[in-house]
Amino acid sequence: MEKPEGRYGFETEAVHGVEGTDPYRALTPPIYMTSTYTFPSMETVDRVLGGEEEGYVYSRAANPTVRQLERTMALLEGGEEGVAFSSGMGAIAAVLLSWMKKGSPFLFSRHLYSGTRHFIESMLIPLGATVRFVDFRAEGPSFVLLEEELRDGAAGLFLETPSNPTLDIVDLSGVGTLCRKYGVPLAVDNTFASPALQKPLEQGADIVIHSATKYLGGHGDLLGGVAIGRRETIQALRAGEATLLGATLSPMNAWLILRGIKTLALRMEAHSLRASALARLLSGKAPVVRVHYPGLSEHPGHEIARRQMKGTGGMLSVEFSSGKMARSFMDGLSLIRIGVSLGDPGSLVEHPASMSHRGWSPEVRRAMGIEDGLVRMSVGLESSDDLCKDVEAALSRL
C-alpha cells in the first residue's frame, strides 16, 4: 500500500491492510486454496529455494492468503514480520518451544489463560523446563521481585494484559524496560485488547501473540493465531516451530480473519462502550462482591490502562460471594449465553471454576486469583439497554 507520508491511522490500515500477490488487484483478497505450487523450470526451483526469488513451495510453510494476513498483522501491531497459526495455542506453543533452545528458566505472570497454563504444566515442565510464576500486577508494591528473577537470567518472560480471566493490568513499559536491561525477551498475549486498543511492541515487547479466533476474526466462526515481532525472530520461528509443528492456518480462515480485521476498530470501540456500561451497572450492586474491569476508576490498574490502552475492552469479570451464587446468576441470564471463548458479536458468560479452570483444585485456582464466585463476561455488540436489562433481571432472581 503506497503511503505518501508516514503511516495512516489504525482504522485506515485495518481496512486497507497490505497488498497481496493477486495480479488482478481484486478489492477483496483471493483465497489460494492449494496445498502445493508448481515451477516453470528447475532454474526457478533453484532461485526460489536458494532465496534469490520470492515464491511459494508448499502451503504448510507459506501461502499467499496467509502471508497477506501475516503482513497485515505486522502492520497493525507495528512489527516487522508476522507468522500465522491454526489457533492461538499454536502460536503460544511455537513461541514457548522456541525458547527451549535457550534453556531455562521461563518466567510467567501469575494470571494466564487456562490453555497456556495447561501447556506449561503438560508440555514445558515434562520437557525439562524450569518455570517460575511472578506476581507483578499493577497493584503490587513494585517490580522488585520481577527484577530479581530477571537478574538471574531467563529464556523469556510471558504475560497477558489485561489478563484472562481476572483482568489484571501489567505496566508494559515498566516490564519492557526491565527485560531490555537484563536481555530477557518479552512476549505479550494481546488477545483481550487487540492492536486496536494496545500495541505492546511499542512499549517494549519483543513478540506479540494473538488468538485470532477472538477479536481479530470477531464473528465466532474460525480458529487462528498469529505472532508478530522483529523480522529475524519471526523468520526463525517460521522456519522452525511454525513449519515443523504443522499448526498451519488454513487459507479460508486467513481470509475470514482479514475480513474481520476491516471492522476491528469499530467493533472494539463498541465492545468497550457496552462493557463499560455493564461494569458500572454491576459495581455496587448488593449481590456483587467485586467487579474486575480496568475502565472503572477503582480498578488497581486503571491509571496504567489509561496510559497504555486506547480503550478498556469488552471483557470484564464479576465476583460473587460463592460459586453457587455465580452459577445461579448465569442461569438467570437469557440474552447473554453460557459458553467459553470471547470476542463474538453475541455476549457470552463463563464460570472459570466450573469451565475453563475446572481441572485445578480450588487452592490452585485461588493462587491464580480465581475465586469460586468469579464469572467472566465477554460483552458483545447487542444493545447496551438490552444487556443491562438482562443482567438486572438475573441479579433480581438471586
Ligand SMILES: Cc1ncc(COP(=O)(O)O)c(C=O)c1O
The other form holds:
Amino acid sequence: MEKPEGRYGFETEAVHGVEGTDPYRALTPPIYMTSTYTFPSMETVDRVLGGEEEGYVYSRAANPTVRQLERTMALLEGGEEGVAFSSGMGAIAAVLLSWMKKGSPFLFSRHLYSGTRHFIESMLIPLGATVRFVDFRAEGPSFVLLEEELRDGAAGLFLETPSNPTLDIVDLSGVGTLCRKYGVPLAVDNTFASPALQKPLEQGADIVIHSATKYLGGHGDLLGGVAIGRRETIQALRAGEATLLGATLSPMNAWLILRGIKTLALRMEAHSLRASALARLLSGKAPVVRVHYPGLSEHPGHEIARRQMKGTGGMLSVEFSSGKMARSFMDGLSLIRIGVSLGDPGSLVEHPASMSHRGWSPEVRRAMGIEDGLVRMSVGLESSDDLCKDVEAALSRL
Ligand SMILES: Cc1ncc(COP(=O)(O)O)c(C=O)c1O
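Given the form predicted alone above, produce the structure of the same protein in the form predicted together with this ligand.
Let's see the whole complex now, leading with the same chain.
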C-alpha cells in the first residue's frame, strides 16, 4: 500500500500530523463546528456535487476538522485513507455491515472485545450473517483450521491483537499471508496497541479499526472511532455505512483526538514500561494464579509480540483462583480505580465477569478464555513505584 507521506519517524509524524488547510496557518487545527456548508452559486453546487471540485456539503459526510484526523490516522497507520466515527463500535459496525453485502460467512477470532461479540450476536446473526469463530492465537495446528475456513471463502476475517481482555497475540503476517492467498479481507482492531506500537496494514491487514476513545484520545474525555485502509475501501465506507448509519464524529472530539495523538508515542512507551513493571511484580506472587502480558517471556505470544510490536503496551490481565478473590483484590486498591475503559493517564481495573462480560453466561465467558478470577488492568501514567505499592498493598490484604 502506498504511504501518503511518511518521510519522518513515527514520533515526528504524530506531533506534526498532516498539513492543515487553514488559510491563517494556525498551529492547531480550527474546530469547524458546523452542520452544513454554503455555496456561492448554483454553478459551484454542480461542480462540488458532481465531483469536479473539492468541497464540503454536510458534516455527516465530511468536516474539515474530522478530515484532518482521518488523514493523520491514515499517515500514522500507513494507509491511504481514513474515516472517523462517533465511537469504536460505530467503526466496527460500519465495517462489518459493509461485509454483509458479500453474502459469504464472517470469520472472527475467538478472543474479541465484548461489544464486538454482542454486535455479532444481536445484529449480524439476526440479519442473516453466517458467523464462525476460529481460535488461531499462535502458529501451528490452529493455522491449519484457519486455512480450512479461508479456503471455503469468507466475507472477511476480523481479529484483535492483543485481544481484550485476555491479551492473546495473533501472528499478523502469518494470518495476513493466508488471507491474501484466499482473497479474504482482513480487519484488525488495533485499539490495544495503537499505531505507536503496531501497524497491521504493513503486516497484511486490509483495514485497521480503532476505538479512539482509548489511547488515541488518551485522556478519558471523549468517545471516537476510526477505520483506515485503501482509498477505494474507505471511500465506499464513507459514502455508505459511515454517512448513512450516521455514527459521525463531532469536530470537537476530532480536535481532542488530534491533540491526544501528538503525545501518543511518548504515552505508549510510558504505559508499556509501567505495565511491564506491574506484570513482573504480579507474576509468581501469591495468590496470583497467572499474569497475561505479552511482554513476559512465559506468555505464549511473547516471541510474536516482540516481532510485530514496538513495545508490549499498557494492558495486562491477572488471574486469581476465584471471582471473590478477584473482587477483593480490586476493592483493596486505592490509587488504581475501578472502571471499564482503558488507555487513560489514570490506571483502571475491571472485573470482566462482573462488568464488561456480565451479560454472557459463565460457559460463553469460559469459551472466550475469561475465568471468573480474571481482572483486567489498564496501566496508566502514574509513577511505577506508586502503582507497585498500590498492587502490593491490595495483594497483602487478600
Ligand atoms: C478493543 C476494543 N475495540 C473496540 C471498542 C469499542 O470502542 P468504543 O467504546 O469507543 O465504542 C473497545 C471498547 O472498550 C475496545 O476495547
